[in-house]
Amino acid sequence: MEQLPGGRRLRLASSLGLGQRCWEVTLDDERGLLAWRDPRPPRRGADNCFVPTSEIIAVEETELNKKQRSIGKWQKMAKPHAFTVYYVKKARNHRWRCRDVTFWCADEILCNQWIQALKELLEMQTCRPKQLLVYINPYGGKRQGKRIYEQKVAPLFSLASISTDVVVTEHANHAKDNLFEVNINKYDGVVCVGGDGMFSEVMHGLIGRMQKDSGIDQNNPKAPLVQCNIRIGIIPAGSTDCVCYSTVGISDPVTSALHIIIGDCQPLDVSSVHQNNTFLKYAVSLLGYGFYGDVLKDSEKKRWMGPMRYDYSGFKTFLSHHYYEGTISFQPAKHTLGSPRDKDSCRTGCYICKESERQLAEQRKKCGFKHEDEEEWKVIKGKFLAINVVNMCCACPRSPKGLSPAAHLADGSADLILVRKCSRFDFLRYLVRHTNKDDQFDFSFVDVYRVKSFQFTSKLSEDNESSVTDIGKKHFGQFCRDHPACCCNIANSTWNCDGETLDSSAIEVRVHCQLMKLFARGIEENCKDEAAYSHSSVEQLL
C-alpha cells in the first residue's frame, strides 16, 4: 500500500476470495475506483469490474456461514475473514439497483486493514448526509408513501447509516408549517416521500423559512431571495412524478433513495409568481394557463377517480376547445447560452447551466437588479389555447421528452411557450408531439422564448380595469370556441402551478437561478446496463 502526502491512500492491491477464486482486488483513490479482476487467461464473458468509490454505499465485516466455507479452498482455513460491499449498480432506463459483493482472505489484518481504508474512504465523501428530516404524505398518489417507505427507502438509509427523524404528514401544509419551527440546521437534507404537491410543501416550507430567516420579504417581487443551501430529496410516491422524472431519469424510489445517500447535488431554477405585490406561489416545473389550467381545475372536482381523472378532464377539455385573450411581456434571458430550440437537453453536469449562471452573476454584479428590471420588454397580444412556462423539461412516462425538451434545470431561465388559437385537429398534432421525438415547436401557431422574467394579464382584466379578485366574482360572456354562434361565460382559465390551481389571471413571475438544491445527479447520458468493463480495461487499471 502506498501513500500519498498527507496520509492519502494512493493504491491498496491484493488477492482476495470472490466465489471459488482468487480476484486480483484494487483500491485506488486517485482515480476513484475499486476493481477486481479475474487473473485467470482472459475467457468470453469473464467478470471483470469496477466501481466508483463515489457510489460505494457502505462496507460490513462479514461471516461466513457454513454452506460459503465449505467451498474449495475454504475448507482448509479455520476462520476465514470477510467483508461485504454494498455499491450502485446503474441499469437501464436510469435505474440504480443496490448490489454487493464479499471478500474473502485467510488473513484477519489484511481484511481489517481492507474494512478500514473502505471505511475511511466513505468518511472523505463530505457530501453525504449523515442526518435526514423525512415527511410521508400517507394519502397521496394510491396511499403507499408510507409502505414504500418502511420497506424499500428506510432500510438503505439505515446500512449508509444515515440517522432520520421521520413525520407522517396529517393534513394539507403539515409539512411546510413543520419547516418553520423545527431546528433546521441539525440536518443535512429533508426527504419528501410523495408526489410533486409534497415536494411543492417543502420547498415552500424551506424557501419560507430561509427568507423570514433572513428578513427577506417575499411579497417584494423584486427581491432578491436567499439561496436554500439545504437539499431536498424525492422518494417518488404520488400519481405524478415530474420533478424527480425530470431531474433523475425515472420514478423510482430505490433509485432516488440512493441518489439520496451517494450526496448528489443538483441546484434548480425556482420560479416566483406574484398579483400586484403579494406573494402567491413558488413554481419549478409547470406554470400552465388555457389548456393545462382548465384540465387541472376539471380532474380537481373528480379526484374520486384517482389518476384517470386526468385523461378524461384532458379529453373534455380537449373537446371544448377554449381559448383566451391577453397579453404578455417578458424579458428575453440574454445570459443563456442555449435556446429552446438547440435540442441540447440539460445532463449531468450541464456545461449550459454552469456557464448560463456565471454570466447572470457577472450580468447582475454591473447593472445590479435596478437596472435589470429595465432592461428591454417585449409584448405579445393574442388569443392562446395554451400559455405554458416551464423551468424544466417537465418530463414523465408519457412525455419522455417533456413540454420543452431542451429546457434547463438550472441556468436561471425559463421557456415559455405560447399556443396560439388553431382547429381542433392542429391542437391535436401539438399534443401528439409530447409523446414522440419531433419538433414541439415546428408548428406556425406555436412561439417558444426562454426568459428570465414574464407578466400576463387577461383582456378582460384590462377592459374592465378591475382587480383580478373582482373578476373571478363576475361573468363575462366570450366567444370561446372555433364556432362563432357558440358563446359561454368562461371569464378566465386557472393557471396550473406546479399541479396547484392559481385563480389570479394577472401575475407576474421572476425566474431565480439555482434557489434550490436536490438530492440528485441530474440525468446521465448513457446509463450501463452493469458496472462492468472488458479485460483489457480493468487490466489497464490494475
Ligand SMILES: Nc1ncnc2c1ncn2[C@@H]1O[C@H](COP(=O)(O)OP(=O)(O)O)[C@@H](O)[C@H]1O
Second form
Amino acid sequence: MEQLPGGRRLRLASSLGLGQRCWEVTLDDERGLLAWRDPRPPRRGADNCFVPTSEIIAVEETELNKKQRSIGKWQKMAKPHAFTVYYVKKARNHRWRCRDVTFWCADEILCNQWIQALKELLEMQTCRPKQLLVYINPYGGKRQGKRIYEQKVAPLFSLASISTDVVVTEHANHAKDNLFEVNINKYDGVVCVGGDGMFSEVMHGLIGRMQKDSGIDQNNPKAPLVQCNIRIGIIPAGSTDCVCYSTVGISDPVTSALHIIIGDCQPLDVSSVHQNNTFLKYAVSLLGYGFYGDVLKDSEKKRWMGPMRYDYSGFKTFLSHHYYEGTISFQPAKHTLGSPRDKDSCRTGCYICKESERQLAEQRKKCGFKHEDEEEWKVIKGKFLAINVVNMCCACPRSPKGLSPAAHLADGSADLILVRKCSRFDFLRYLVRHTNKDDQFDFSFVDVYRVKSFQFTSKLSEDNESSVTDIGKKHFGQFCRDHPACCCNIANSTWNCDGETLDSSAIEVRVHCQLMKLFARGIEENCKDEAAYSHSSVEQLL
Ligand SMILES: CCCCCCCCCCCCC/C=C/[C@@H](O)[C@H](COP(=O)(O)O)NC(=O)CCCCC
Ligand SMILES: Nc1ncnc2c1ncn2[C@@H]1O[C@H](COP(=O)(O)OP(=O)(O)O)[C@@H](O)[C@H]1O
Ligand SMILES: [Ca+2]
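Provide the structure of the form predicted together with the ligand, given the form predicted alone shown above.
Every chain and every other molecule in the complex is listed next, the one we just looked at coming first.
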C-alpha cells in the first residue's frame, strides 16, 4: 500500500513495461481507478490513461509471444512476466468496445501481485452477473440473432467468466413459457437476443412468474404488482430495437453485452393493459392505436421482408390515412416534476425519475393505492389518426429522439400522445419531425399529456355497450368542444403493444413505477472527452 502526499492510499504503484517503454501504473482503491502515465515530461498528445475499476472486464496472466519478446527491452530479459487488463472503452454515440492493455515486468512476484489485486477488485463488484439465462430468437430482425450471439457476445461473456444456459427458441412464446418452469433463482439475470417483441416475451415471462410466485392475481387491474429484481439484458437483433436504443443510446450487440458484464442496472416503468378485469399485456415502450397499430398489423404479413416490412407497411398505412373514433380517459401524473414538453431528456442517474419514485412512494404510504382511483380523470372524445402511450422516449435508429423525447424511463408515468384527424400533408409533417430536431408536439392537431393511468374505448365498442368501465361516461361533460364526436363508423384499429398486436377496442392501462430492471444505465450525456479515458489532466488523478 503506497501513501500519497495528500494522505490518499494507493493499493499498488509500480513502474511497469507497456509497449517498449516504462510507465507509472497505479491502482487507486479509494477512487476506483487503474491509471498509467508516461513519466517523461508531458508532451502534446501524451497518452496518459485511466480506467474506472468498475469498467474493467477481466484480467489475465499473459504469455508474451516470440515476436513481442524480440523487440525493445524484452530481449534483455530472461523471462518477462506480463498481464493483460480488458476494459470498456467508450467511443462516440454511446458505443462501447472491449480494449486491452498488456503490462510487463521482470519480477514474477510483482506481476502476480498486480493480477491478484485486480482480481480482488473484480470480485468486489457484486452487481456483476455470474450466471445468465440466454434466450435467442433465431428469426428476429435479419435472422442474425444466433450468429450475433455466438460471434460477438459469447466470447465476451466467457472472457468475463460468466456462465450461461442458452436456449434457442423454437416457436413464439417458447421463452415466456420456459420462464415459468426454470429454477429462476439460479440466475443473476436473463438475456434476450432479438427485438422488442422478443424482449416483451421475456418480460412477460419474468413479471408473470414473479406475480405467480407471490400469489398476485394479474387479472386484477388494481393489484399492486411485485417488483421484479432479476435484471433483463437485451442483445439487439430485431427490427426496431427501440427498448435497447432508448435505454442504452444505441442498438449495438457489443455495447449491450458490456453493460451486462459490468452489471449496470436501470429501473423501468411497465404499463399493464386490462380489459374487463382480464389481464391482456404489459408494455414498456409503445402502446399505439391507429397508425402504429395498423403498420404493425400489416407488417406481420410481410415478415419475410425483414425490418424493411415497416417501411413498406408504414408507407401503405400512411396512404390509407385511417382515423378512429373513441373516448380517452386519463389521470394526469401529478407526482412527477417533468412534462412532455421539457427540453431536457431522461439521462443516466435521472433526477426526475428518482424524485418521482420518491413522491409516488410517499403518496402511497399516506393515502394507499385505493385513493388513486378517486383522483381526477380527464376525458377526451374525438377522431384520431394515432393514439400513442409511451413509457419511454421510444428512440430507435429510424427516430433518434423518439416519439416523446422527454419521456422518462422510471418516473411512474407515461406520455399520452393524441394525433387528431388532420390532412395527409399535416400528418406527414408530423411524422417527418420524428426524424429531425423539430418539435413534433408543436401542431394544433397534436396533444400530449403525462399520465399515470389511461382508458380507451372505441366508438364502435361504445355503441355495442361493451366499454371497459363507465368512468368515461361519467365524465362526458368534460368533452373537448373543439373536437366534437362525429357519427362516422369505421372499423377498429389494433394496438401495437411493444411490437405485438393486441385486438381490443376497450382497454384500461396503468403505469407501474419501476416494476422491472434492465442491464443498462439509461442514455449517458454525450461527452467527447470521455471517449478514450485519455486525459492530459491525469496528473490530478495520480
Ligand atoms: C417520412 C418519414 C416518417 C418516419 C417516421 C418514423 C417514426 C418512427 C417511430 C418509431 C417508433 C418505434 C416505437 C417502437 C416500436 C416497436 O416496439 C415495434 C416492434 O419492434 P421490433 O420487435 O423490434 O420489430 N416496431 C414498430 O412498431 C415499427 C414502427 C415503424 C413505423 C414506421
Ligand atoms: N423461434 C421462433 N419462431 C417464431 N417466432 C418466434 C421465435 N422465437 C420468438 N418468436 C417471436 O417472434 C416475435 C418477433 O421477434 P423479435 O425478436 O422482436 O423480432 P422483430 O424485431 O423482427 O419483430 C416475437 O413476438 C417472439 O415471440
Ligand atoms: Ca416513464
